[in-house]
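As structure tokens, one chain now follows by itself in the form predicted alone.
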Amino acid sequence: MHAWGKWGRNFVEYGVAAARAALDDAGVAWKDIEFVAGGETVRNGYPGFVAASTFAQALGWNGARVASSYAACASGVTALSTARAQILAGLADVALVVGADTTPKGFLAPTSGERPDDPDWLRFRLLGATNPTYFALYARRRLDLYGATTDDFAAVKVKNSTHGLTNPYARYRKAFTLDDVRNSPVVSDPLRLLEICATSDGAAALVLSTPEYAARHGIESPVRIRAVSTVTPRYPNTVIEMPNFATDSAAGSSAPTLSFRDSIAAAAYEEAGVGPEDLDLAEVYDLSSALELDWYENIGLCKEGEAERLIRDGETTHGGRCVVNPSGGLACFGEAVPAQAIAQVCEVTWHLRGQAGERQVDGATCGLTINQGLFGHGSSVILTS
């Protein structure tokens, strides 16, 4: 990775730094990379739209094939999936996956221009529904449906701030108390400032290869990608997902067995042949502290409405059943959109290798990452040692 923060530099610098670190870690020369997958960043002009070739040029043209992917916050795993498919198809033995971003100050805003047929433009301009508005609607849903309390949300922030204290790549490395969270300003009721992730600069990169290629480079027991899920919702989608501001009607067609978020992890479990009971750690998409509780249920750590019990009982921190966001999560990193799903895979990999330092999950052999992107992009990866 390149450390998260507000550095004010070109996103390419971050991506190149992360790429070179990944190549060094793998013991692979850049000239030997056969395929480059880049996560796009639409806020950084044309170079951001063609991210894979941008990074390939910055590293020095080597003739590799390239592909760039945009799936909002799921962009990194879409890029990873593309590289993995090239390898599984026998078109490449080794690939590089890179995502990097430079973000403007403040919450993410729509790109410029008048686009009344664009749902994302409409939700900002017509409804004034910034991202924290959506996060707060989901938080209110938990309060109303499951009896969650605002202290449950605050407890998630406290946990993640503790996890991220020793993470050298995290932007925020400070332990917060419940009172710190309670006393921070309300941004979108019921969520407070410390419960909403920031926007950040940052980068992450991975080297993927066949097992045979890894063995030739002296890696006898590599971390393996067991599954990649990039599913979309099924009709009718009865839970609001950004950027939409209405659900599908279930009057003429019954709702699917699994909600969209449930289906993301379910597809990964099915492909990997494992279940939530096998997880030692999970990196989940905590855009808000309240949203992390939803993910506990979506990845099967508990039944619907039981997430609060897990956070209250300490089941998602060290010594508990499954450590969630040992990196500190977006609470400590902030959003660097095309990099964050890749960063989740980096974090799980370090734990499976036993290289996570003071935040190490003891004996970790199986981990999951999960997030989602605008317009129904699923994103989940299961890795094992």
The other form holds:
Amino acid sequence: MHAWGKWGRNFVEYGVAAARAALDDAGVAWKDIEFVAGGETVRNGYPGFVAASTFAQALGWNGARVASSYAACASGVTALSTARAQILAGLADVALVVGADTTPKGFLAPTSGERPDDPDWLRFRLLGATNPTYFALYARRRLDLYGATTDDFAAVKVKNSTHGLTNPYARYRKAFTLDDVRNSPVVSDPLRLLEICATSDGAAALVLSTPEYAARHGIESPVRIRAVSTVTPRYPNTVIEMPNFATDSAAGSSAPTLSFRDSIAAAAYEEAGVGPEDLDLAEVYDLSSALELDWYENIGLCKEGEAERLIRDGETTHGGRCVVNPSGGLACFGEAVPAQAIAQVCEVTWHLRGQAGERQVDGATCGLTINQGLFGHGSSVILTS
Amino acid sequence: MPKERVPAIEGWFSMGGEPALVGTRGKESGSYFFPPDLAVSRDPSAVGEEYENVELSRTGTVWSYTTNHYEPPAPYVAPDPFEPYTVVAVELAREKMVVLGQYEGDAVADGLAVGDEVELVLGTLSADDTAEYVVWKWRKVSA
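Next block, the form predicted together with its partner chain, ref. the form predicted alone:
So here's everything in the complex, that chain up top.
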């Protein structure tokens, strides 16, 4: 990985640094990489600029085949899933997955110009519905339906800021207190500035291979990818989501048993043959402090409406039953969209190898990553040692 | 001379005395869709069904809401000086769907809460020298 921050340099430099670190870690030469998968975002008005080929060119063309994936926040894992499919299909033995971004200051904004056919543009124009607007709608539900308090949300930020204190890749390494959070300005009530993830520069990369290739390169017990879920919602999706103006209607077809976020995790569990009780750690997308609590329920750590109990009882920090966001999460990183889902996988990998240093989750053997982004994209990966 | 009142977007709501959002409804599935921007039914249980434009319910209940205290980026046209505004998610009973809109009024003064009944009104989104751009908003129905 390349450390997260606001470095103001070209994203390609971060991506190359992360790619080289991953290759060094794996002991694989760049010239031997057969497939490069890139997580994408939109820059300069077109997506191909932030692409696998951009990184391949910067690393020095080696003839590898490439694929680029745009799936909003899930872009990185969609790239991973493409590389994995190539390997499982026997088309490649070893692949490199890269995501990197340089972000502008402030709110993530839609592409400029007059774009009345673009729902992402229209939600800003007609509603002023920023991303934190949607996060706040979910947070309000927890207050009104489940008896959450704003201090429960703040406690998530405090926990994650503690987790990330010693993470060399984290952008924010400061132990925030409940009072720090309570005293930060309200952005979209009930959420405060310290509870909403920033946008960051950063890059993450990983090397993926067949078990046989790893064995030939002297890696005796590689971390295994047990499942990759990139499912879309099932109709009707009855939860309001970015950048939509409305949910689907359940007037014609009844809503599925699982919500979209539930279904992202369920597909991963089914493929991996494990359940939430097997998790030692989870990296979940805390776009807001309150959203982390939603994820506890979506990944099955508890039933709907019970997540506040887990944070209050310390069940999601070191010593608890499943450490959530041992990296410090988005609270400590901010989001570098095409890199973030890959960074989640890197973090789980280090814990499963026992290489996470002071933030190591003791004896970790199974971990999950999960996220969700715009336009019905989401992803989850389950890894075991 | 009064400014011309112009819808901020064409075809998404009616401008009459009893304004309403305009959506589409699948004739076979009975599913509703908003906005009415796509000429397809998105209900996979009724592939290729015919659909019609319909006015959506003018009242609903608050699913959630939030007041934004920071000025959003363009293309939002914020008043100068910026004023906080509330976005509300409204559950429509007949349509079994949730629709967003700005809230007309002061959510704190109105004591707005999840489950409150709201009704659709027309409000001003922005204005320039020649026109006032109108958009749908939701207003609390007083008890």
